[in-house]
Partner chain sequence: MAIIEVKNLHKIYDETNVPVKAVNGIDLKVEKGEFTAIVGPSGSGKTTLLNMIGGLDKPTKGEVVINDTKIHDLKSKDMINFRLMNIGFVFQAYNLIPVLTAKENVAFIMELQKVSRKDRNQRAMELLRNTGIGDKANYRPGDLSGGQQQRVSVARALASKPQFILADEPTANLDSKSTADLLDMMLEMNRESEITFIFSTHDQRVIDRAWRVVTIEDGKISSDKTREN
Amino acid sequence: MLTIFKIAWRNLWRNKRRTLITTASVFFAVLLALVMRSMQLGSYDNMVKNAVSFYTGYIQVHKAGYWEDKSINETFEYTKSVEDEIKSEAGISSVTPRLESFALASSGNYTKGSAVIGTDPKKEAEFTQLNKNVTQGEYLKSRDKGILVGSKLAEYLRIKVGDSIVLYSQGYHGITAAGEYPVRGILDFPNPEMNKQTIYMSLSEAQYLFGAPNMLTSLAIMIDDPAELNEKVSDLKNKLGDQYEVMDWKEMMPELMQEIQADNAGGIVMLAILYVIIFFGILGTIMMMSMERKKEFAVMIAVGMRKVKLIAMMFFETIIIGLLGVIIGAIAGFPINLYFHFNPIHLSGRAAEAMEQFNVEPIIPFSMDPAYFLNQGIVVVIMTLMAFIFPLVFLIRFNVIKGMRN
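Coordinates for the sequence above, one chain, the form predicted alone:
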């Protein structure tokens, strides 16, 4: 078999042009598939990362029924036993308590509806790295009396660090919630929508404002391995019981999930069309390899070479060409994907607006998942093997006499 392999290798380089044409077909198939699919998967990863890391977390725990109308009346008592029960689950990296509601934010003649998020400043910094989004002023301290305001909201209200704004809302069980708060810092998020409406304050101050002492609307949870998401949700549901609802990010943001699924389906169709085109390109060159060598095959059989060995030789030739194309394509695609992984494409216009509607930063970083590189290579090798069916059938039905007369 080693001798057959050596003959196959030498055969490839007897006609360098033919070999290079066939290898180029495989090379472009791998390169185009890697770049196109890497861009698509990278954009999905960025969407999920934005949604999870900047706000929701992978999982949230609420009082049963809270998510349906998100009322502050559907809160639950913040007890250390609940948090400890969640943290006891292996693979959970952090848990952040929050009390969230809506309020009118007013400064002078300017008023705007805002999302008020009460949180533990230290835990929130570990969870979402909120402190790194402070561009002016300073971050909140524990039990701070001040607030952090989104940059666009601050512009609208004509306020800066050191100014005060009034928050007016309806608190727990219908009580009036109102207070004046100094602005400790200005936040600038990659997500434009959060810049337009978000206010952060310490958890204790939010509980006082809304008249909900020691109450929470949610516990946001980050996990170590996103692949274990479904397992963690199931385990937490069993641990916490029916009085709590445990939701993953897919349930909390179904629009984003549907957008990803719809776009992914379109990407798979486009990739399939690309594969079909490339497959026929590979098939055409392999057919050429077979048809133009009729006399060569006839002579080899006439001097005593069995068809089985001839088929094995063609198989090795096809495999070598496929592997050469895959390896060269992967080598060429790697630096392209690596560059755009660290230097993502920035979108503008309608494309950017569409992404911002889902609270996603309008950029497209490329994916560098090793499994993805491997999968694309396997697909192209399979296509090459499928193209080998033609020389296989051709050699099985090959007529030596006709071949000698070619």
Given for the second form:
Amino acid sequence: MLTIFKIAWRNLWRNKRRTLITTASVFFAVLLALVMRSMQLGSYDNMVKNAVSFYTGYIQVHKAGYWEDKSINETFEYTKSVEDEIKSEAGISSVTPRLESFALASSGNYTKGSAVIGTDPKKEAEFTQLNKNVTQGEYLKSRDKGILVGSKLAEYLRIKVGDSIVLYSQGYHGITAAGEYPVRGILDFPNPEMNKQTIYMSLSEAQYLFGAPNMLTSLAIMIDDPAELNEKVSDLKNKLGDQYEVMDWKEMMPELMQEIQADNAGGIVMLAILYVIIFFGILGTIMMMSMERKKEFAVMIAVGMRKVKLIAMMFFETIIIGLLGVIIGAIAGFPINLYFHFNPIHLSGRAAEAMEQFNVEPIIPFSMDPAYFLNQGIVVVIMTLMAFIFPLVFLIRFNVIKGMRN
Amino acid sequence: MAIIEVKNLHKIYDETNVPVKAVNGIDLKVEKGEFTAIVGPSGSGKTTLLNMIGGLDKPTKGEVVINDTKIHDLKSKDMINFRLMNIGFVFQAYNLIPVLTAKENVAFIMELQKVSRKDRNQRAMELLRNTGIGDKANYRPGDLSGGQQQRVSVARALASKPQFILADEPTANLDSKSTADLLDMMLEMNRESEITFIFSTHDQRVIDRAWRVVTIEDGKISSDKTREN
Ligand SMILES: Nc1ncnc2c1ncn2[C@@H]1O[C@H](COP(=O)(O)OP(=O)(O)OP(=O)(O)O)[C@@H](O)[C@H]1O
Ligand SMILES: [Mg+2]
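Given the form predicted alone above, what does the protein look like in the form predicted together with the partner chain?
Then the entire complex follows, led off by the chain already shown.
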């Protein structure tokens, strides 16, 4: 077997240039595929992670039917048992209670619609790091009587830290909701929409404003491993029963999901093209390597070499051609991906703006999922094996007499 | 006793529109130690005959018996093994594995026969020396002349300790000097070691030096002369 391998190896270098060109084409295709996919998958993970940790969380629990029209009437009671039920599920890293609704915000002659979010300031800071968005003034303390206002909204209302604004709204079951609130701080988000309309206050204050003591519109949940999302959602559905609706980020942010799917489809088409190039590169070379050696094969069989040995020889030749490029490609791709995993590319211009719309930080950290490297290897091995079908059939049907006469 | 016995051998190629009777009723016996040339015009059936004697091609009718084995009754797997153990082949060209050195080529046959590494390396060197090219043992075929390549081919054919050596136009690609040298070497092997050679040729100088000359025309033996000494 060793000699067969030796012959196969040397055969590859009989036509150095051809072998190098084939290997190089596999190499570049694999490198491109690896880097491209790593970047793509990394950017999706990043988009999702950023998007969910900016506001929604990976999962939210609402009263059944809330999401449909997001009414303040569709609230549920924040009992210890609900929270315990959720926290008893393994792999849940945080749970943040919120009461959200809309209100008119006014100061002097200026009035504007706004989204009021009542939350637990401490949990919110851990979850969305809202405290880091405070550019002027201070972050909320728990049970704070003041509010935080989005920067554009504050500009519109002509207010600054220390001023107060009045909020009007309709509260729980139609009661009038109104109150005057001192501005503790100004919030600045990458997303301009949020700057124009967001008001944060403490959960207790929001419950008071909307006349909904101890009620919530949502519990926003973060999980440790995004790969377990579906499992967690179905577990929570089972535990909480159908009084509640359990939604994942894909349902809550369908645009983000669609964006990712559309982009991913493009990536897969690119990959398919690369793979086809690899396949035909290997196939073409291996075809030539079989056809041009008819006389040699004929003599080898004539003098007493069994066909299986020739098949083994061609198998080694095919596999080496395929794997050489893959291995070198992976070796070259690995440090590139590793580098960009830890030093993400910072985007600017339109791409960055588009990402900011989704509350996504405009950076691309590359994915270092080992499964991904493995998959690439498996795909190329499969293609190499497919290319091997040619020499296999060629040798099985090979006729010594015809081979010699040609 | 004859080591090769060809009985009423026929080969008809009928893949083409007009069937070709390439070999048309040949009877032939070859004794151990003979040095036999098969001659005849182009297309007379020499290659077809040798291929059937070597078990590479199946006869349409008749049989080839080698040391009591009716070789065409063998299953194809056994046939390959039979060739490996009993017949040495030398062809006109492309005899050697181009990526192996002369020595590796000779040793490879013995590796197929499962001879130990030590023995096959030793014997390969010995054979290369005997065929007069011991100094080129580590050359690849591409770096050898046509004559040198054919010497390696003969060494390779001898390596398996075959019953006989079958050579289809072994000198066709050689100049007259190389032809004469190769023939000298083969004759010496034949004389010293009783190696049986059966080969086809067009070359009158080769024919002149053969012990036995079998002439074929239109797939039939037209004359069979053994030189008296
Ligand atoms: N595989 C084949 N299919 C069809 N016809 C064949 C085949 N092999 C040989 N023939 C025909 O059989 C006849 C004998 O051919 P063969 O090769 O045995 O002749 P030859 O004596 O060796 O000729 P040359 O001196 O040119 O080598 C020729 O007419 C040839 O065309
Ligand atoms: Mg011929």
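Residue numbers count along the first chain shown, from 1. Take the two forms, find the largest set of C-alpha atoms that superpose within 1.5 Å, and that set is the rigid core. In this text the structure is predicted, and so the values were computed from the model without any measurement.
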{"property": "Exceeds or equals 2 Å, Cα of T75 between these two forms, core fit", "result": "no"}
{"property": "Core superposition between these two forms, C-alpha change of E317 at least 2 Å", "result": "yes"}
{"property": "Did Q60 shift 2 Å or more between these two forms, C-alpha, core superposed", "result": "no"}
{"property": "Per-residue Cα shift, H346, between these two forms [Å; core superposed]", "result": "7.1"}
{"property": "Between these two forms, how far the Cα of A265 shifts once the core is aligned, in Å", "result": "2.4"}
